[in-house]
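Here's a solo chain for you in structure tokens, the form predicted on its own.
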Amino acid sequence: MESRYKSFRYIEQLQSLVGETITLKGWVYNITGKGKLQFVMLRDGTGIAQCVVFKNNVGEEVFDNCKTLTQESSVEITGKVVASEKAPGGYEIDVTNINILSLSNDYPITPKEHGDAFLIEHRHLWLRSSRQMAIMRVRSAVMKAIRDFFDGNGFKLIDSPILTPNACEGTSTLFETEYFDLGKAYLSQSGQLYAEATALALGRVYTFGPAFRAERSKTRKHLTEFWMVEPEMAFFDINDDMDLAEDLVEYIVQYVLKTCQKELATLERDTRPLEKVKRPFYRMSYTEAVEWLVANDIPLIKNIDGVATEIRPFPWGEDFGTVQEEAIMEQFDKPLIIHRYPTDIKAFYMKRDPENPKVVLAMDMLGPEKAGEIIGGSQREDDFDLLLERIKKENLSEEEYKWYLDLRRYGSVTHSGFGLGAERVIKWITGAAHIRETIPFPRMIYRITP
């Protein structure tokens, strides 16, 4: 027996339904009109359609009921689909009946301007605005593109645990909880260590899920809970890793350009810069980047509570901040990969360059248009003794990482991987002003509701 839901009709289908009488179910986005004519803008999650209510077509009772409709009232509207150049989207509904499901009273988000604090407090309702709906649809497309890319290139999706017994990206950014009688457990900062284990079983894998960082950062690019995709590949070196990262980002951007034209238009996003995001991307070493910063008088700036306490020429060995990244990216019209960072500023699991142990075989991809870092990755240390040395140097527990060291004891091979922050990419592609707009319910240091 055919499922009832297959008979539903949606606004995104109107082009193929011209001339048919259908019923749409949704919410009133706006209503205007006078005299014997009312215009109901209806949204159903797939789009917004103009529904024309003419008193002579619906009768006095239905017309009077229509005039009681308010913003975000839920309704069923029946009518004939008509092509119309003047209607948003090119199609409208010539209404024959309206069934009111629920009237909305005093909806708090009106067409007037609202402040950021008010909107984020009402995030559960703010999601209904045309801009936020467009961003969420782009988000959905980005997530699909990521999965399609890896599934189509021989990767296997492997789920990594969210509760972990130890750190992956440093002990200072962990959320901790009590785990029964076993002591502390932590929300995962990354699925990487587990992906390494599964890559040595299946060859090419990826994890895709939430990650948690207890960073006290209030920038427009930071969340405490975000989604990250992390591929891990046996037998890949750092060059293979960078090639794959370029392929992935190109695929995501081009997929969104192909499938989300309407949403990008709603966001008034200039797509010309995105159209340039095609391989090959730009590359430079960390050392070359530092030389460029010094030559162009881009200093190291350290500050406390927004007040600069130190300004000096950028020294080799410091990590780049937003000022340096954005300055470097002003010269590039598509992503840049910076590789071979100083060993002392990178994680213990990154492999030191055999030709220069002062640097590790790590890479970060920076996006243009002030996107910031969108990918971080490396070739992993595959030598047991060298990895153990790094674990001890970082004062990490050898016992807790025993299973991770086992990966080097039994059939160790060259392997690499990276992490891509989905919200960073969505912010860049959509042109969103703040990363909080790129996830349905953002978690930041000052917000855990709604």
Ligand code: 4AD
Second form
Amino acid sequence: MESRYKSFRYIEQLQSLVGETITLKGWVYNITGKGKLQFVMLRDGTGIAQCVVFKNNVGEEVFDNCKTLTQESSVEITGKVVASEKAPGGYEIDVTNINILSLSNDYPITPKEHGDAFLIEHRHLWLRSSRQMAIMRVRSAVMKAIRDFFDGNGFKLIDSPILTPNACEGTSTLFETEYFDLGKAYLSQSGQLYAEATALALGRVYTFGPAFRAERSKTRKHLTEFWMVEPEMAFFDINDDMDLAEDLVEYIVQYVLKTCQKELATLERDTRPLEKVKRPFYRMSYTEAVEWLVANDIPLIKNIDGVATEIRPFPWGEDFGTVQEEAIMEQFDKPLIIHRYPTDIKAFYMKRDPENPKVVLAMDMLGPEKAGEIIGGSQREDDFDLLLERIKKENLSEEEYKWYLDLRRYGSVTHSGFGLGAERVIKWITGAAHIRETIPFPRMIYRITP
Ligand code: 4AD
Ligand code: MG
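Counterpart to the form predicted on its own, namely the form predicted in complex with the ligand:
Everything in the complex follows now, all chains and molecules, and the chain you saw is the first one.
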């Protein structure tokens, strides 16, 4: 016998169900009407459908029940699917019966405007709003595109641990917890070190999971818990790494354009800039980027004794912030990779450029339309002595990184990888105002509920 759930029908299937009488299960998004006619906008997670309730078709009792429906009441609605140019989406339901499952009282999110604080406090309900549903559907497509891209290109998915004994991305942003008798453990900032070990076992791997940063950044681009995909490849140098990063981003954007037109329309996203996201992207070195900043009089902005102070010309060796990144990106309609950053501002594991040890073989990809940094990656230091020197210089424990050093002791090879922040990409593609709208339940320094 076929499973019952296979007979369920959904709003996204209406096009192929014209003429049939079906039952939809969902929630009342909105209800209007007068006299002998009621319009129930029903949502079921796959879309919103107009259900037309005509008193003469359903009878007095069903019609009177229908009038008691409120926003977000749950219902089963039976009726015939008809094509209708007037209906949103092009199809509507000629209702023959309504079964009320649960009436909702005083649903707090009404069609009127609510403040940001109110909405985020009610995130568990806010997710039912059409914009939020559209963003979550794009999120699902982005996650699938990422997995499909790697699975289809010879990569193996490996899962790196969340509880870790040491830091990957600096010791200042670690979430700490007691770990039995073994001292402190930290929530993973990045699966990279484990990805490196598995790349030297399996060749091409990716890890995809949550990453945690106890970062005191109250920006529109920072979460304390975000999802990062991290490919790691044996025998890839920095150029191979950049090529792969471009291929991945092109694939994600084009996949979303192909599969999420309805969602992007709901979000009123102008898709023309996204259509341009095809390889090759742009590339420049950090040094070239600094030259551009200097030539265009873009200063470094430094907090000196609590005062934002502009320093000109932009000094070589300083990291870029939002101001510099957005200024540089204004010239570009596609992502830009900036490579070869100063050694002193980048992580210990990055390989120094053999042609200039002042810089490392690092690369960041910046998105257009103020997307900011969406990818950070590098070729890894594969020389045992140089890596040990960097570990010591950063005051990291040699003992704790012993296993990581082993990777340079036994069959060390050129290898590279990068991390792509899924929410940064979803924010860019959807045009969401704040990164908190791109993850179901955002974690930020000032919020851990709901
Ligand atoms: O540049 P990051 O810190 O690089 C790493 O973690 C490397 N270990 C990755 C690797 O080479 N395997 O982070 C990578 C990306 C950033 O470019 C950004 O997109 C995202 O992760 N990211 C964040 N997203 C949201 N909130 C935050 N607080 C983020 N921090 C980084
Ligand atoms: Mg980075």
